[in-house]
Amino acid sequence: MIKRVGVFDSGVGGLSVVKSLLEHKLFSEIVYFGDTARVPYGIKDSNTIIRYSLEALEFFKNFDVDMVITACNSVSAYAIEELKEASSIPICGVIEPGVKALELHTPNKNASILILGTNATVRSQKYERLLKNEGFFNIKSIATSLFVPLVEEEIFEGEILEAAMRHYFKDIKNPDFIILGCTHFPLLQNAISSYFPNSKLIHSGEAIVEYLENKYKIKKRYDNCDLKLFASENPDHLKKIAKVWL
């Protein structure tokens, strides 16, 4: 039975999927670990993202978790494969979710799909493939690397975010979706919203739970969950930010 779990990201983008599995109450413990000491991956190569992505694996057995979530996308895109041949337990990523997520809220496959991400995660597409194998093809992306530093800085709303958003998606038109590539986005999803009114959001977290759902049936329902918070830099910062996000 898998009750507790470890969840990793880069920095504190991570905690937009911690929120989820809080509401959902799918587990008995959280031990998160954000690598802010290294942040942003998004700008890394992808030996150096595998690297500090084996590094955070180990730092997890000092916790005996039944489950590692790796809520970072640039690690989905470019780690995955390596952490689950090193790893005994199972390893959960975030862009097959993603995807999975789309599937299930439309059946169109004309439907006009724009994917934000970091360098590394848009350099991968390994997004456009998983929606291509489905039968998507109206798709663009496009790295918003600058929306990683302003929540990094606490900045979900004002002037500078919204002159990054003009700068992004000056020539975009209305998308049916907007896949947010990065745990860091969904921090900024009333602003994206605000931007475009008439798209639908997939974020990682909500998308993280249907696939725990589905694919290990997870159901299990706990009132209290202890949660654990760990930083490689400033934890301070990151619990600082948990308590107003979560």
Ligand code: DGL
Contents of the next structure:
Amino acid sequence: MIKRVGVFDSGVGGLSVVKSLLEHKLFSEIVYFGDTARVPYGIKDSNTIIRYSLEALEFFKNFDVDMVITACNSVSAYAIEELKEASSIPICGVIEPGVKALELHTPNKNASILILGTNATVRSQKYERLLKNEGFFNIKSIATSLFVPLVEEEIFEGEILEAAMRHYFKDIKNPDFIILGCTHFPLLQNAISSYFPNSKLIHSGEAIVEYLENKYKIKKRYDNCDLKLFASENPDHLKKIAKVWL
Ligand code: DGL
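If the structure you just shared is the form predicted on its own, then what does the corresponding form predicted in complex with this ligand look like?
What follows is the entire complex, opening with the chain shown before.
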């Protein structure tokens, strides 16, 4: 039975996934590791992302977790196969759940889909590949890398964010769906929704909850969850952010 889970992210952003896991009370224990000393991953090449991810997996071997979730889209884009090979417990990324969530939301294969992610996630084309396998074809991706430091600076609205959105979205016409393909972007969902009021947003945290319930039959609702927070640098900052976001 999967009760205890490790959640891995390049930094603090994966707390957006932890928030959904906590809201749905899926686990009795969550061990979170943010590689804050080496964030951002989204500008790194695939070999570096794979190496960092395998090192993070070693960290979780110190804990008795039943599964590791990589909340980071950049890791999910490049390192899932390597992590699975190196692990004796299930590894779950966020890209496949995001694609499954979109399928659950629409039978319409003509739906226009906008994927927002880091450079690494967009360069990998993993979302596109999986979406095309499911018959979707009207797909556009944009690396909205500036959104990451804005969230880190706790800028969730206002002029700078609006200028960044105008810059990135100038050629985009009202997509039916927007995949928030980065841990940080759910924190901008209000701003993105105001920019594209008719688009439905797909959020990794909610997508993974649906996925875990369907694929791993994880339904148990734990009233209490022991959340342990670790970071490779400045864990106090992670704990402070967790207090605000969770
Ligand atoms: N966690 C990363 C992701 O979801 C965003 C931050 C980074 O670039 O490391 O892709």
